[in-house]
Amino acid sequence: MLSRGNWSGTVGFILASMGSAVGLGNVWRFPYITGQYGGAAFILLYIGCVLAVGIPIMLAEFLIGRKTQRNPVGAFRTLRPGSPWVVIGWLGVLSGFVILSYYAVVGGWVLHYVYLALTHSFAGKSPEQITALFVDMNTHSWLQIFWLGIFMLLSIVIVSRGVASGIEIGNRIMIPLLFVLLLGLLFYALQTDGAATGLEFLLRPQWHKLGPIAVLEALGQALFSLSLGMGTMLTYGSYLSRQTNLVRSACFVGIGDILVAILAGFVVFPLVFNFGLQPSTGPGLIFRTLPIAFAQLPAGYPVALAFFVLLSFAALTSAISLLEVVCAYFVDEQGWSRKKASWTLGIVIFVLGIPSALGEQFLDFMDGLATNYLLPIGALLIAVFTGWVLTREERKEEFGAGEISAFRFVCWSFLIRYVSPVAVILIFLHQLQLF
């Protein structure tokens, strides 16, 4: 069997896992829903959901990956040969294809806006002209396909270089730079006139806004932001050595993801409120609202450039984790070389992404397929498998002597058996607008 590769150490693994978790949703969704559902009250609720639901499922994926040293399909074949549980692995591989095909389109949008920032395209533009930049990009399909190709090329090159020499080095460079850029932008944003209003929007506790829907939104954000249910954390865990502390690693990744989401809010909304703009969520915030602010800021050029470079790092680190899930299956199960797998599958995903580049309706359909079905079903099955199918001895054995105390093991087992499955079912019903 070909060498699969391994992380050079715990730090590289944590940065790679953090890179998978930190994505566009941290910037364009979390700040908005925080302000919508109670500000600081929602942040506390979200942190609770990460601790009670997100980290336990992440830990389950790490455990399965390290125990089997296989891709998602191979992992479940190893643990329960000939059983239907292998469908969890297939869901992970399918999710990699589906999500990356449209995520790369949005990643291409980010790269295009890096180019616009580099060429001073926001300077001197009216709000209508800046909005027209996004509309113009969407109406020129060839432009979107070009940037989709560039984004996929970057992802392929990094993944083709291997685990330690490609994915790990890429994340070792991009994740620290992401935090440096984020802190620099935060320092700048807090000097603007809109800082007080922006911080109040995010940090003033509004307990009356915390209801069942807020809880479901917090649960959903915790699940999707941490890249759970799509096989990425399982795949990354499969490259771990037995000496790595899984519990500590999962906690570091969860805390890092929370920090990026909160800091992004501290950056975004002072800039938005500084010019009396309306906060929004999704592409509207990133590609329509914020460039209007950049056009009016005294140091708009470097701020815009730093912001979109930061966003490109967030998009790229998540993309390479998705491509790795797909590649790992073909390397492990089909005996492909890493270069053959990354280039062949990267090109296939590029082709699959073209319909999303040609029309936002198809992109929305693919996003709905992943968000509403593939991810929650995958996360639910992983929680059920780990909590109810694996024996207590199998779960405890993988942690190793002294890695987790008996009390913490009991707490995690309770969460993964009873709390996480129920939470994911509620998220699933909420996504389908049935609850």
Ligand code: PFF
Given for the second form:
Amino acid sequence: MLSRGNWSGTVGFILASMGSAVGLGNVWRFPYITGQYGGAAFILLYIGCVLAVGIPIMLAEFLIGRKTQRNPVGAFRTLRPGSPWVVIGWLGVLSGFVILSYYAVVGGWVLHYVYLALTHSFAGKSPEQITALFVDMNTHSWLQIFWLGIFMLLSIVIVSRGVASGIEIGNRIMIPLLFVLLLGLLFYALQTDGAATGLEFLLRPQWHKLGPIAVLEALGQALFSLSLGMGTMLTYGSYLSRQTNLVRSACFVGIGDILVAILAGFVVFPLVFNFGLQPSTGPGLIFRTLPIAFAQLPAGYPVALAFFVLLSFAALTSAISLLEVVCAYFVDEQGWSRKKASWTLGIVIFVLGIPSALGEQFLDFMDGLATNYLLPIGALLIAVFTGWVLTREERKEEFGAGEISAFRFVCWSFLIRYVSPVAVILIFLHQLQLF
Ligand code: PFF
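To complete the pair, please output the form predicted in complex with 4-fluoro-L-phenylalanine (PFF); the form predicted alone was given just before.
All chains and molecules follow, beginning with the one already shown.
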């Protein structure tokens, strides 16, 4: 069998997992829904969801990956040969194709905006001219396809170099830089005139907005933001040796992801409110609204550049984890070389991305398919498999001595058997508009 590759150690593994988790979901979606659903009250709720549902599922994925040293399909096949549970793996590989095909289109937009920032394209422009930049990009399909191609090329080059010398090195460079840029931008944003209003928008606890819908939003966001439900963390866990403490790693990644999301909000909203702009949802906030602020801010040039470079690192480190899930399957199960897998599958995903580049409606459809159905179903099945199909002994024996205390093991087992499945079923029923 070909060698699958390994992380060089715990730090490389944590940085890579953090890279997967920290992505576009943190920078635009989290700040917006926080403002919409009650500020600090929502942040507390979100932290609760990450701790009670997200981290337990992440730990389950790490555990299954490390135990089997396999891709998602091979992992379930190894644990329960000949059983239908292998469908979790298939769903994961399918989700990898679906999510990356549109995620890379948005990644391409970000690269285009890095280029625009570099070439001083925002300075002195009116809000209408800034909006025209976005519309222009959207109407020139070849431009989007070009940047989609560049984004996929970068992902392919990193993944084709292997686990330690490609994915790990990419994350070792990009994740610390991402934190430095984030802190620099934070420092800047908090000194602008909009800081007080921006912080108030995010932090004023509005308990009355915390209805059941907010709970479901928080749960769905936790799954997407932590890259759960499709075997990404399982695949990353499969390149681990038993020296790494999985419990600590899962907590570290979960809490780091929350932190980036909150800090991103502290950057985005002071800038938005500084100019009395409207906090809008989704890509509009990042690509239409923020550049209006960059156009008028003192030091707008370095700030815009830092912001879009940060965003491109966040998108790229998540994209490589998505490509890796798909590649790992073809390397492990079909005996492809890593080079062949990354180039072939990367090109297939590039082609699959073209319809999303041609029409935002298709992009929204793919996003809805993944976040409303594929990830929640995957997360539910992973929780049920870990909590109810694996025996207590199977769960227990994978943890090394001292890796998890008896008390934490009982808590985790309870969360993964009862809390996570019920929570995910609720998200799903909500998506189906059954309540
Ligand atoms: N966690 C990423 C984000 O917040 O943007 C998105 C993502 C990456 C989802 C990898 C799923 C995944 F497997």
